[in-house]
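In the block that follows, a single chain appears as structure tokens, in the form predicted alone.
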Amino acid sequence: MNKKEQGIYIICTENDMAKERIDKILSSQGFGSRKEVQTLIKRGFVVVDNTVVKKIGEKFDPESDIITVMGKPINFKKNIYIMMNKPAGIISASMDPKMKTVLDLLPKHLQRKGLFPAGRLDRNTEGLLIITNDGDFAHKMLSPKNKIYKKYEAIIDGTVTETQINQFENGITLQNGISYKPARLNIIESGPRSIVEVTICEGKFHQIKRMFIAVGMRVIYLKRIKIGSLCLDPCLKLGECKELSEFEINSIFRDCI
């Protein structure tokens, strides 16, 4: 059995990637824009293997060569993986020509070309976000095939009981015909506005806040704060993020439950 079949995912293995323009690999390694970089090497500030690059064209292998900006080696990383606790108001898309993204809220040395979040969450749903440029890492954690559970807190205008649960443990149907697998529901609180947790492996549009219009509540807020093992970090405020560690992004692969 591979380490993929175990639940591992492999961030990095062989040394099997070409050589690329200097400019190209500094500007994936969050120097500025391909403009910036070619600023850098035009005034003598980038060296590879103790040679002043000279010419913005001339490629180089990031994972062998020695590559040096301003006297500082760069720590290259093919790929990256970013936790953010999204804040509210904010759409989890790359790009956006009239709305501010949560990629606008990266600072700028977690900045790449090609990051995209791994996974939405509504315009005003908080918490837990993945934000890669790895389109492999995506697909197998989003994969509902998968199994990989998502748990979020939730306040729910009204008294949440056992009758909700039994209805969430058996999946919910909406009348449109479309339906949500079963879901494990927590109450935390139950009141007037009661306080739950709910964990789902699927991620489709709206979905919780569609499950609980199904069974006569309404969803007030809303929180992920769980993807497979992976907790939102406490420390990060909202609109804050990290660069996650390989033991992090591994534990998205285990079981939650």
The other form holds:
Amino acid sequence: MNKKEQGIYIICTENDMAKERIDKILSSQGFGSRKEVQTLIKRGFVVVDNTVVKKIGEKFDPESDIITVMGKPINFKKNIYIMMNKPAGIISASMDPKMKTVLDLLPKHLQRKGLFPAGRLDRNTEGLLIITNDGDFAHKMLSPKNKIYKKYEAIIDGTVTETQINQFENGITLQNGISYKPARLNIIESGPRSIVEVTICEGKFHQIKRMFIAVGMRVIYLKRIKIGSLCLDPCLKLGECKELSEFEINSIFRDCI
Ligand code: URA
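Give me the form predicted in complex with uracil now, not the form predicted alone.
Below is the whole assembly, all chains and molecules, this chain first.
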């Protein structure tokens, strides 16, 4: 079995790419818009296999041809996986006619065509969000049958006790019939305002807020801190992001609870 068949993510993909226009290749790798990379080409900054590229539309194989921009090899990657520390007030969507989306926060060198958030956080939820252009990866991460655990830190209006731990452990069914699988509730601080950690293996709409409403409490603050075994990087300030390594991508699918 090769790595892909084993479900292991390899950023540098197999040699299955057809030849592509050089301007398209470069803009897919974060070198700017098609117009911007065309300027780089016209100025003679793009070299493929030791020859300066003259034609904007010339085609190359990004997997086998050595492409450099201003003397640096481009390190071609078909897919990109980005960790963002999502701030409150921004929506988890690829585009919106009115609101700022998480894609608007990406620095220029991480911008690509076809990016989308893999899973959603509510507008007022903060924390770990993965942004990618790999649909298969997103499907694998989000599919309920793969039971990828997601851990959240929450501040709750109310005193969380053993009672709620047991309710969460038994799974919760709302009056409208929607049911949530057993979840782990860990009390960090119990008081009129409690601090807790919640681990769930689904990603239903407003799930944690609704689970707390079902037990008579309200979530005041919510932040996702872990997906699988991948923790939110504490160095990332709100709104910041970083590209994930292969090790980090694969840690999403490693057993974690
Ligand atoms: N549960 C919620 O209620 N909101 C989120 O954003 C994520 C999980």
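Residue numbers count along the first chain shown, from 1. Everything quoted here is computed from the prediction, not taken from an experiment. Basically, rigid core = biggest C-alpha set you can superpose within 1.5 Å across the two forms.
Colleague: Using a rigid core superposition, assess whether residue 220 undergoes a CA shift of 2 Å or more between these two forms.
Modeller: No, because once the rigid core is superposed, the C-alpha of residue 220 moves less than 2 Å between these two forms.
Colleague: Using the rigid core as the reference frame, would you say residue 56 shifts its C-alpha by 2 Å or more between these two forms?
Modeller: Shift at residue 56: 2 Å or more after core fit.
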